[in-house]
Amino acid sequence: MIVPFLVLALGMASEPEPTVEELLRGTDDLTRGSQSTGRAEMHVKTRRYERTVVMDMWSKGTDRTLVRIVSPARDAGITTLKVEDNLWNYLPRTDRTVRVPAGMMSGSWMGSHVTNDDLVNDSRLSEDYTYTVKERPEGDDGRWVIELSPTESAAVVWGKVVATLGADRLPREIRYYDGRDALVRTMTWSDVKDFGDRRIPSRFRVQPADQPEEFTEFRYLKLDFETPVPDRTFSLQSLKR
């Protein structure tokens, strides 16, 4: 997402108000360009345990992603590859590559509140939902509140999504509801930083509604949208590297 750059001190006119489609596309592509590399820290807190995992990430487009665990040592080398709707895990302790079957797609990824299905689901707010604008920003401290309902043809699990964005076009919160209008989980974004020519939130948190004391939080340590990512990165052979 390209944040509007206003130079009012020089007498330039402010940028026109974005369309809702532009806002939703920006949210869809927040940390993803045509290609990207990065490192992130994932902190998971549940009633039973608390752990932190550091991972390296590569992506290309919306259908290819590779994630490799760097630490802790007991998990280092565990790698997940997504190619279109397919997902594989490489387990270095047993030197096995396992394809994740359909029946396990709702399972937790690395013990977090992110599911395997989250990793492969390429649904987009800007394409798979119709929208109603509930609130528009008034001034720099205002916000956009957009309520989204899935289209009839969309392969999504949510009955409703409510997205809140700041006047700067950056997402602040997205709430996901089931078909009975019950809140299932909330994603929040914070700690805006510059990564190259992009200014984006460097943290986001996933919190289940039925377990308010639990959460999974990601913190981006590095993001690079310029360095080329070879196609061979997203192969089964690359899982073991």
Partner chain sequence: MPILLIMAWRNLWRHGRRSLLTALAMALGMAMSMSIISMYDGMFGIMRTLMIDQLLGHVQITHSAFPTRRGLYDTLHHADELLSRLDALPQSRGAVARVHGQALLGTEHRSAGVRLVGVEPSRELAVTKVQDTVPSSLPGGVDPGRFLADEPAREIVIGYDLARDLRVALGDELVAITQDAYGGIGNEVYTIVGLTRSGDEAMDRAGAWLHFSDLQALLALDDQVHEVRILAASDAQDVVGGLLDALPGALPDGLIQDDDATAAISPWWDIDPMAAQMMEMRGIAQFMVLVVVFGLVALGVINTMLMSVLERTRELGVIKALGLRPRGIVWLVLYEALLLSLLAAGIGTLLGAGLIAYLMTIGIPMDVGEGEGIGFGGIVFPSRLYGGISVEAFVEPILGVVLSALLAALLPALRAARLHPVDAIRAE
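All figures in this text were calculated on a predicted structure; none of them were measured in a lab. Residue numbers count along the first chain shown, from 1. By rigid core we mean the largest C-alpha set that fits within 1.5 Å across both forms. First, how it differs from the form predicted in complex with the partner chain.
- Core-aligned CA deviation for E138 between the two forms: 2 Å or greater.
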Contents of the next structure:
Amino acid sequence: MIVPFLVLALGMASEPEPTVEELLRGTDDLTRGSQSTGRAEMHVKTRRYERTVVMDMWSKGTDRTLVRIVSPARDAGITTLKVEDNLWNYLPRTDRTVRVPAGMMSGSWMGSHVTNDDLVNDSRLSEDYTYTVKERPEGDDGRWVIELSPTESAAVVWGKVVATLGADRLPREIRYYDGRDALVRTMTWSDVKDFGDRRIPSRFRVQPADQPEEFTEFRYLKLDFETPVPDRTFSLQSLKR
Amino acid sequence: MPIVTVRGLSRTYTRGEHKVHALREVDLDIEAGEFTALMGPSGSGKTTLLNLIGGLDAPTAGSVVVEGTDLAQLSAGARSDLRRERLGFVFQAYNLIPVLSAAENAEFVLALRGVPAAERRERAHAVLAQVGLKGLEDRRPGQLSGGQQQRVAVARALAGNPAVILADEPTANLDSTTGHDLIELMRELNTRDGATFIFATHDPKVLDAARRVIRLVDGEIDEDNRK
Amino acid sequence: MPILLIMAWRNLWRHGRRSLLTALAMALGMAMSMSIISMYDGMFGIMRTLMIDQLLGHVQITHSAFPTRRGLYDTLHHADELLSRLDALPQSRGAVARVHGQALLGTEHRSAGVRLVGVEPSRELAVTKVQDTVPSSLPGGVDPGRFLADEPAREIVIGYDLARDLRVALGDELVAITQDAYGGIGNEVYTIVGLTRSGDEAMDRAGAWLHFSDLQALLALDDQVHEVRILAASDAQDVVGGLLDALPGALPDGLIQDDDATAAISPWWDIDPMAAQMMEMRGIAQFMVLVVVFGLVALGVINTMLMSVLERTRELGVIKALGLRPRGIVWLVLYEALLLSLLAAGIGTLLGAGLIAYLMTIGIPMDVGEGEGIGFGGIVFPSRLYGGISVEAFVEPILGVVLSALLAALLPALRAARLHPVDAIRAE
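Can I have the other form now, the form predicted in complex with the partner chain, not the form predicted on its own?
In what comes next, the whole complex appears, and the chain from above leads the way.
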């Protein structure tokens, strides 16, 4: 869902007053698009360690993503392939492709505060939740604050989600609460930049509520929505390259 | 004062459904230095009377007083003590301890009393000499004749200087001559040393030697004759 | 000598053959229990030694959370300095550092979750003999290979049962995949050089040994270790106690770098209370054996003494009539049993000493076929088990034979004491 390996055009720029559905769909599809190529830096800080991982990324359509780690050297070449709900890791040192088993889906991806589940989960704010608008911007001032509750049929772990968007319709913050209304984690977006003709936040931070000194921050170094990405990029064979 | 005083002594056994009156209200006094025979047919109560005097059995009624001590007042342990300290016993036969030598048998009672070994050994040798068994001290009962064994038994009874020696059919298992010799011996011990003897017997030789013969019939004293 | 004792001794020899046979049976029971105690001495001795040497060490030093949580980050720093300080302690025979981890271990086709233990082979050889867990042969002529080389060479030694589950053999490559200390995917290929069969289900079925540098690399643990275990200079309680007292002063600064944790110094009986309990079970097991053996002995004594008393009813009656108190009669019978048991104890001690000498020098073979020792609960026993010797091995059976005889004679003795002299003399 909201993991922003891939960003894409919000595509509906100039209409004066968007519907809430459109806003949410825009946030959902911040990570999805027809195709993209890019490079990002992931900075992880935990009680135990702090490290920076640089990765190259490719995506196509709504549910195909490939991420290859560039540095640090120890992990360089480790590649993650996501196709629909499936996740594989390729380990170049041992030349192994390992499908992430169901039991490991809630585990951390590459030591970050993003879980494997986050990578494949495709629940959508615009479809799996009912909403209440708490705040609306006045023209270019103010912000959108939308409180969302999962529909009964949605396979969602959260009890409540509160999304804040700017008047520019770009997401600023989403807070995730558990069934007892306790904050679990906060995602924030910042540093809006132009990548080609798209304007999107270039920083994205995940903050677990129970570990205030820990976080994971992504920063986009490059994003290219033009270069064609062939379908074979997202095959098990290409994992090994 | 008599050594043994018997008053109203009765002993009843229960044999199945029947009550057997072994002794019926017997009164009797035995003085120091007596040589008395209790006689009577089998079942007349003579052995019962002897056992009661010796504290080996408890009366149904009446009392036995030995040297002023009423046996009825004593516990079983105290009766054991009284037998050991004040009475001598000679039984019918085979009443020696087979694993002990003649001397050891003779000193057995002294040993139970805790008399020092040297002293009792001396006494044992003396009494064995008295009964004519000098030189046979180290023989085991199995190496002695029946008469010799009974002499050892007499020596054992004598060794502790008892107030009374109770002898139950001492000659019953001896041949006539040997029996006669044993009676002579006891008679001599009685006259010379003043030892008091009470016999239960129907041996005529004993009755001849006795100075007092008490005849029991059906648990009652029928005759009491002093010679 | 008291006359009752003389009588008891002579009575014993009235039926010399019967007494001797009874004494012989008692002596056999005694010799048997002596050998059993000797084997217990030997078995529990070697079990304790091996358990402490191979499985636990006398004392383990860990991060305070490690014993319960076994977490990847519950580590000790500066292990090298700690080891060299421990080597200098007079109460220490040696110390080893170990790294622990969990990983998915397998081939392209099969894999299993496995417990990894990282060791320094040269140090382990001198201290723990962990190398012995690789047997010299395996069932079906399977080559067990060898333990890890002294230098890290991406070698792995895995449990025999695990090798069967994964369908791998010596020389095959296994891939380990795990989450490393930086949250990354630690992964490495190792070559199988040995198979262990220690009888420790957890290690045989789901355990593997690596060189600790290799495991540190896999887990991205740098120079950290999870455990330092120390063998005391001797197993004596005062030496182990002295070691425990000396250890807090030997810990280097910065050993634990978590603010909310301390160093845990745990003696083996705290680490494995079950094992400590098992060592104490020995006393109960031994007691049970003694109870059974001497229960049988007592039955024999009851029989002999009852016969002896019954035969002498008349004689006992006479003795009683002569003025021996009932308590004296009890003593007369007990003396006889006592002398019988002392006779038995004499014969039994000689017999038992002979058996113990045999067990100590020749021993009992324990091999499972090819001269290979049995692995049980993670301890590999030697192929021959030898008896031990202890004061207990003599004192307990001697006390056993004497006390059981006295106890058994009590019934016949009381029966004799209750005899009525008049009836007894009239008997036969």
